[in-house]
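Only one chain comes next, encoded as structure tokens, the form predicted on its own.
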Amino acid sequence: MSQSTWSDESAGVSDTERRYWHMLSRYERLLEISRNLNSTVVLDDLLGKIVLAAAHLTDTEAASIMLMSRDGTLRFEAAVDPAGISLDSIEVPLEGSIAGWVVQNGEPLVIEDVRNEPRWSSNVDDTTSFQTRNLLAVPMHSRDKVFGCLEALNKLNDADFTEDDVDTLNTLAAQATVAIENARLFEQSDLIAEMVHELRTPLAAIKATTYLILRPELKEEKRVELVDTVRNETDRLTRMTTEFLDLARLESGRTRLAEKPVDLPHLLREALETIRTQANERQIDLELVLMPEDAVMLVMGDNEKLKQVTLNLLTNAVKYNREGGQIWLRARLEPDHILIQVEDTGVGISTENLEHMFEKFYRVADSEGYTSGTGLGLAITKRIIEGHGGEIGVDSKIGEGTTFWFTLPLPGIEEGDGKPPTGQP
């Protein structure tokens, strides 16, 4: 059939037939969506499916997605506009906002002109070259609580949100309601199994020790370095559940970082002094090294957070770092971020070690060939940097050494760009 003829037939038919032929075909797509979403169990990729498929549905230029987080706070996770997909988390506030609103009361709202709506905040279009004309926002329920809420925005044509697009993004609401929380269940399941399988290393090793400490004819020097051994592997379980529920903590959201004012030489100071006994120990030489050697170097962030980041690479320096070695902590004022490189005179990385330094509980042998630490380190290093808008990265050459990096975003720069150095080290 040609196109005019196509165009002569549907001229006869009724706007009722049109809008029921529209509607099935929606549902239809939304069916198809719903497969896709359920198959999905990488949550950013979800949340990228999701504002996709709202925007779509709804014949809009945008759309985006805020969930709360479990300390009781909205925040904005992702987002789609000609531009592109976002996977940023920023808070969004629940009194003064549209979005807060419609978690608050749990009912969907249309706003035909966001210039009149009180409620409405410019603060993200003035960031970007978007600019939002009209919404509609819906609430996303999940036992009995609403736990986010999922807009779309801009609809094409300058054309008025309809009642089908107001019952198109409720069923996709919930739909995505229970990808994301089969995406939560996997994430967490699947960290918790390996948590499970690395605490099975220790406790067999406190059990084994345990068991030759009470036979009788052990002598007692012996008994005193199994005793040690307990306490090693005690202190190392330790450790380890401390940091899978800092990860935990970290991976879901739970933990929220501090947008404060952190002078970042002061930091480093600190972070040096608190590791200069154990290099002294092994007579290596830390130096820091500001570039330039007077520059304010002043980020937002969370000041402890931060220096655990410092402490951990310092800490691995020293960890892996030849007897009478150096370590440089240095600063460097970029353009639109600063530079922090901990570079080190060890062993080196192998190529196969670079490609997983920063997997959860993966751990590199030190200059005897042992494993030790927990292999989480690495991990909630980098959640934290990512959280703070920053990148991280590590370049290595065998017998050389190893330069472990990082970047944060000056004031007023927007996150993720802090970009990562060129020619490292």
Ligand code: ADP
The other form holds:
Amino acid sequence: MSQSTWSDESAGVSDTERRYWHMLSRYERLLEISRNLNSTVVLDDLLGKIVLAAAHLTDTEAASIMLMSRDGTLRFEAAVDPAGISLDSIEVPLEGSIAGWVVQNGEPLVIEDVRNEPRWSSNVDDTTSFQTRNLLAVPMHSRDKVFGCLEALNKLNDADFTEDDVDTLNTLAAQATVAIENARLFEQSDLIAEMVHELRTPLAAIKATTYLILRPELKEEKRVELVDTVRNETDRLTRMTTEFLDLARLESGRTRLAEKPVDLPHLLREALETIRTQANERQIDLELVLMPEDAVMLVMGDNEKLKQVTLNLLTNAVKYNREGGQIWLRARLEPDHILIQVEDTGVGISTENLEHMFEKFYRVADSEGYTSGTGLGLAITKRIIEGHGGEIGVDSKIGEGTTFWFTLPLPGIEEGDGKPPTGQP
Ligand code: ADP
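In place of the form predicted on its own, the structure of the form predicted together with the ligand is requested.
Time for the whole complex; same chain goes first.
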């Protein structure tokens, strides 16, 4: 470590200079550590890095970190000692412990000899077989709250802790706080956690399949089939990442929906034409029903996104329909909104599944337990409709068919305000 080089460089210089070089070297290390911490978003890895940095920077044998948990208890989360890093969540009493005192008082504490210290609790030493001699503990502040404590234990060469040690550990604690908050935010982001979870399944399937493909005794036709599986799963992963980004942008508000007049019957006709080839392949009949037939149906919104919604519902209506089935695309002018329905004569959706239909990654497995979809289409659809001030829903009967519907408010109408349309031509 760079820690040991300063003394060689500064041999023969005064104590003040030596201290200066020491501080400079620590400062450089701190900068390096700060960059490193901020690039780590996995909380356990991060905690491991923090305790390692704490021990290195203060020239101590060991270091540990304790954090307040949601239930108000203080927990020992990670430690580094000569035996390596351990990550364990042991409760530390708030009363009668050094860390508890630091968290409650929000001030650093140096204990030169724990044997003479009434606040010392041997709780952690007992479970880790580590012998604490002296220690430095600093609070971790987040905004105006103390949410943890960083400790450095047993100064090397039987030395005492210095002012520099306190400053250094305080600075590290501040940097660690930011990194921990980032990592916690990352962990709390359902979308990312779910995405990672969803990616693992097809990735595992691909990996397992590639092993199989290499088996010399495998028949050629089986090999082709397996290569197809890999291709399909890779396609699905590609779709998933694209749709995932779409959804993440919608959820974070980064997608701005256009607010332009949209001629709905025109949009619905275009969507039907786009889907026609796919429907023809399965002899599925498509019908557009406008009610009233000659109504002007103008809404304010994002033409492309509304087309995406319609196409998604139509694609599903084809995909989950029976061969030779029927699809009705209806639009009905209501007093304050337009109601659009996509009705099919497909497999239907069971009551248990219906309530989860718009959840991200939700899919209904087919009879073989296989699904080729991403389960993101309907979640995206719902976001887009809600972004337009509309509502979306589904009715279905197993074996008979499904109707997805959504509403789009007429211009000048706030959803549910009951006023007559003002912007209507
Ligand atoms: P994907 O189709 O990509 O899996 P969606 O979010 O569009 O994702 O659909 C989620 C699930 O809803 C599908 O897996 C399917 O089981 C079910 N589903 C959607 N539309 C229909 C429909 N019209 N009829 C029957 N099931 C449907």
